[in-house]
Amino acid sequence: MIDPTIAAATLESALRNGADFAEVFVELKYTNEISMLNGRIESAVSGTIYGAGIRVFSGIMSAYGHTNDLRIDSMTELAARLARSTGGSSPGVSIKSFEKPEIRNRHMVFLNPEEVELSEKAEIMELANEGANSVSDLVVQVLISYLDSVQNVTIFNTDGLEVNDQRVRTRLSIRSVAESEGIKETASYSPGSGMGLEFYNTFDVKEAARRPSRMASKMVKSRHAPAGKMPVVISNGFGGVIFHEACGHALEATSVAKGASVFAGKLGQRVASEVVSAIDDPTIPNGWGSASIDDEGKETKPNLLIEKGILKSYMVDRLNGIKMSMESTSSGRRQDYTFPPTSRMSNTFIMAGNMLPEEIISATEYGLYAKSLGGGSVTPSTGEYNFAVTEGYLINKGRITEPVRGATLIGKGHETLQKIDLVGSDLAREQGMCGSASGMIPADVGQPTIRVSELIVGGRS
């Protein structure tokens, strides 16, 4: 994508000019979005995005710039700027020999989208809309939404570094809308992988539609959530958004360097009950929020967040890693090259415990059973959330009974950690997209069934 020569004067110009270190991250992505609503294509949107970003360090300082002309006079005269404007005076003017690494590929695709025609990817949507509109008379509006995106980077720096990536990803969402007597619910459901087309002959198309729909239409029907304190039983997969949001952003470096997360200065120390384990692993095989190596060109690896309630690392890249004296968890990551990386997370969960969900029903009294959450809100520098459950059941002797709408959880995510007394062995994953300091980047989150022994539920009185 781009010369490696262009890339060494580039650096070399930064160096320069007063650097001590010096990155190119060179993008080419292509992208393609259809929308479908109540089964007729309302858009198709082919997208092409190429440029680099330049990064440059001097101590803690950093400056970055991009730009989508890659001719050698650009690329040289931006990474000067870029290096003066941090006010260093490094005397470097050379850079070390390029070496590649060799990086291991877990993510094989067999199916490129870019050799996929536009048909065929309309009749997945087919498909899930056919599905979503088996379930119920009282759905009256289905949006399918197809995404698939070929992402290629070239990562050089003064360390000597040159590597290449290519991230496949595929994702097909789902959201029906419910209505009955003047009231309307909405559910959705977006799974997603880092794998090409073969990806929707891993799992029933028309059934994963018929979720959202199934949800909506028994929603829209039940009574309102009380209000109060209670135990709450929390289903597995998207239910690990609220790690995701509540914790794992705050221990992001990005806020942990800056004092501002309420983990800062507690590793080795107990921050979750002994029951909790958690770990961002972006190894993961075709995972939605996996890559062969983050935005800074490290390979990745797993990384345990937490072990038995202890906390045992950060999620942290380069830039934050020499503020904090910390080596880089392979966690840099960024929307694509406009961005600077930083901390990010990528497959991001609570691990999977040795009981039965079906066990954790039976052992409460009463409460309430989440089995899908929604959107929310969360401060960082404190944990406190709240979020939407969208789909809700009561909880009384042991049992499953009454579905309730309109439920909302409401707490501080350290506090949650330490109430969470019960693990399910059930772990799953699902998919979404992360905003936050390096723009939207996909992310997966995911639990098995857990129950936090008390939280308080907004509904109702």
Given for the second form:
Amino acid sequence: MIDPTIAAATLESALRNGADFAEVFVELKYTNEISMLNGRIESAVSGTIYGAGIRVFSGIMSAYGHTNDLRIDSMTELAARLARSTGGSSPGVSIKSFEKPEIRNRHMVFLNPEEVELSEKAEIMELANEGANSVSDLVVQVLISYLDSVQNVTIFNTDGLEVNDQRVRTRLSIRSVAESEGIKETASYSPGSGMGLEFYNTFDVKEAARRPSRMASKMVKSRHAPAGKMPVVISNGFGGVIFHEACGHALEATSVAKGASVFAGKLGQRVASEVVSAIDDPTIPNGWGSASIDDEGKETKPNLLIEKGILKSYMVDRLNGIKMSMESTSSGRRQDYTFPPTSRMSNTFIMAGNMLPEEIISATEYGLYAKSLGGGSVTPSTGEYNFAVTEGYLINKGRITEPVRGATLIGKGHETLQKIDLVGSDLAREQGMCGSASGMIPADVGQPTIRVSELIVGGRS
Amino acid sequence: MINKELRDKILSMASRKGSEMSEIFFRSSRSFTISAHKGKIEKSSDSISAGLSLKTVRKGKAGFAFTEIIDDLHVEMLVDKAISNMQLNDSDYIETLHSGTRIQDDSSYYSGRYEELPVSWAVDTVLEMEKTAHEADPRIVLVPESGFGFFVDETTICNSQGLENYHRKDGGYLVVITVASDGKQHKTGFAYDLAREPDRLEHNKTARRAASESSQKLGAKSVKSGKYNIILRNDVFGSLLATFIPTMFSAEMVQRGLSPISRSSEDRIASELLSIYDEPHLIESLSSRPFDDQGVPTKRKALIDKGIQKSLLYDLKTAKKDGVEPTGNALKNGYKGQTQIAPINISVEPGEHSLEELIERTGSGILITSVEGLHSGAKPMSGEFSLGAQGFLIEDGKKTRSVEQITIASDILTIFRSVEAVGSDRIFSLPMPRTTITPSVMVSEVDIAGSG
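Given the form predicted alone, state the structure of the form predicted together with the partner chain.
Below, the chain from earlier opens the complete complex, with every other chain and molecule after it.
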């Protein structure tokens, strides 16, 4: 992708002009995106993404630039300009020769998407379309989106690191729209993985596609959720978005290093009730948020964040690690070469407890059962978060009763973590796209069924 | 700009490989950002990116591909992939390309002033802005962001039908985030400024606005759940419109039955106090542009006029289907992907009342100053939403204590119909990527959930 002598010249140019550390991130990525509406292919777009991001440090000051022009003059000039802008005055030590560390690839791919015919991808979409259309007459539209990407990265830095990685990802998104008496309700399900096309042999595509149609046709017939504070039981899988928003973002060094997180300075302290343990694990084989190395070239490893309610670790990248005097936890991630990396989540989830989900429901006198959740957001400095319930039911006297729609749940993360009082044994993960300082990245959320003793449910009175 | 040789090579290769009509979209951008933290420059970025996309059309079906590498191998790959994608397409829309008016505009939305600025100007600005924010109020404990940025974009669209359009634009902005604390509670404030020319950016004012926003929020509590009369502050009304208007007025969503409104215009869908336009040529907006991403000239149009539904937003294929002219509303995100229908500048006609007057008229209720979770808690197809919110209680016609941990739930058409007064306090939003120009509005009887 790039001649190492160009990378070396770029890094040296940065050092000569005042930087004390520099990094070159080169990316070549192929993408395909196909969308099908009601059984017809509406569009297909293929892309080639290619460029380099150069990052320089002088102490804790950093500068970043990217370019599509990877010729030596353009690269060394950009590096020099960035280094000068930090105002640093490093002695200009030259870099050692590049060494390639041995990195174990846990993410084997068998059917590379670039080598599979478009028609085979379309067949998978047709299966999904059939499944989604076989549920209810209330389903009036089915949109299937198929995505794949093959991202090749090479990272060089002034420590003498040279490392390559290939990340293959594929995802199928099924969105169903149901309509009844003038009301439209949409629901979606988007399984994805760090595999090639073999991913679609690991589950029943047709059956998976029935799920959003079932949800939409149930929700379109439901009344609005009630408004107010109540106990909420949150189902496994995508329910884990509550941890992602309520806690995950505020454990990223990006906020912690500035003191702009409600969890800053709380290592070793109790931050959650003792039934809660949580982990960020980028090493899960072929996981949606997995990779062999992070986007700073560090080999990934699991990171236990909370153990029985005690805060054990943050998610730390190199630059914030310098600011916090901590080691990187291999959490430096970025959307692509146009963003500098920063600390981000990978596959982040609450670990399994020992109650059966039915036991959690039957232990709840009254409340909301959030069976399926949409996305959310958070302000890390205040902990205020929100996320949307896409499939909800009322719980009455320990039983799930009528479906309700349209509720957003809100709370403050550090308060909510203390209010998780029951944790189930049915851990599951689901796939999401997470947006933050370094762009949109694939990330798994997950949890077993949990109960929060009280949350504000944003329904209607 | 793209050179003629490359353009001709791609267009003729596409035609040789089976495309009847082909179009090249080329975009190059420069972006610069810089931020201060704790009295020092914390980070900066300076980047140039460029890429091109190709659209091929045969028998009314289109295929797309884009690339950031422009060498022989990847140019051929670009053409091959666009053609394969075109062959896979079986949409019931008839795709076409725009021919006609040649637009070469490098001055309407471009001053060139930002590129001439010395870096020291940017450094001084963000450092002073951080300092001003800290000094504005003793309760400010942190300024996580004090930043300046500018961009320059150049777009070329040319096609086999003779179209050859070019425009260049630039703009700059300031962003400040503050955190205030009273020892019990932390509250954030956010403020920005934007301008076509750097000397119109007001960094000290922006810093003080963010500081006052966060300090005023302190002492916040939730409220009892119930129905309240509310004011959606100018920026909040802008965020709601940016979320709902694109889907609602997209001719494609309307034609597919996925919009909360139908094709028939002249229906009353809002209070007669409400008029909403798409105004693509406002100089102050950083989203303004002379033509859309299919090369069609942009123009002003009413979406809602005194409560009555007017024009929809059209691209080429949806206009063909409805037998009307395209409205210049096909937009895409850089050179990647394909165009989507969207407004350029969503502009709401201002009313006569200041925000203070609206508060007085409301008597008792809630002034909503921020909403969160628009990407998940709002459903553009049905118009329904349930969102986290913050604001201030209004009692006896006055803004009193700060309000947090509430949600606001309704649907956009009910909001439109329940507008009881429109403010005179219009504000331009940052381009995200659309710009909204909106006043505050007073709305009756909205569901609020809180802890009581």
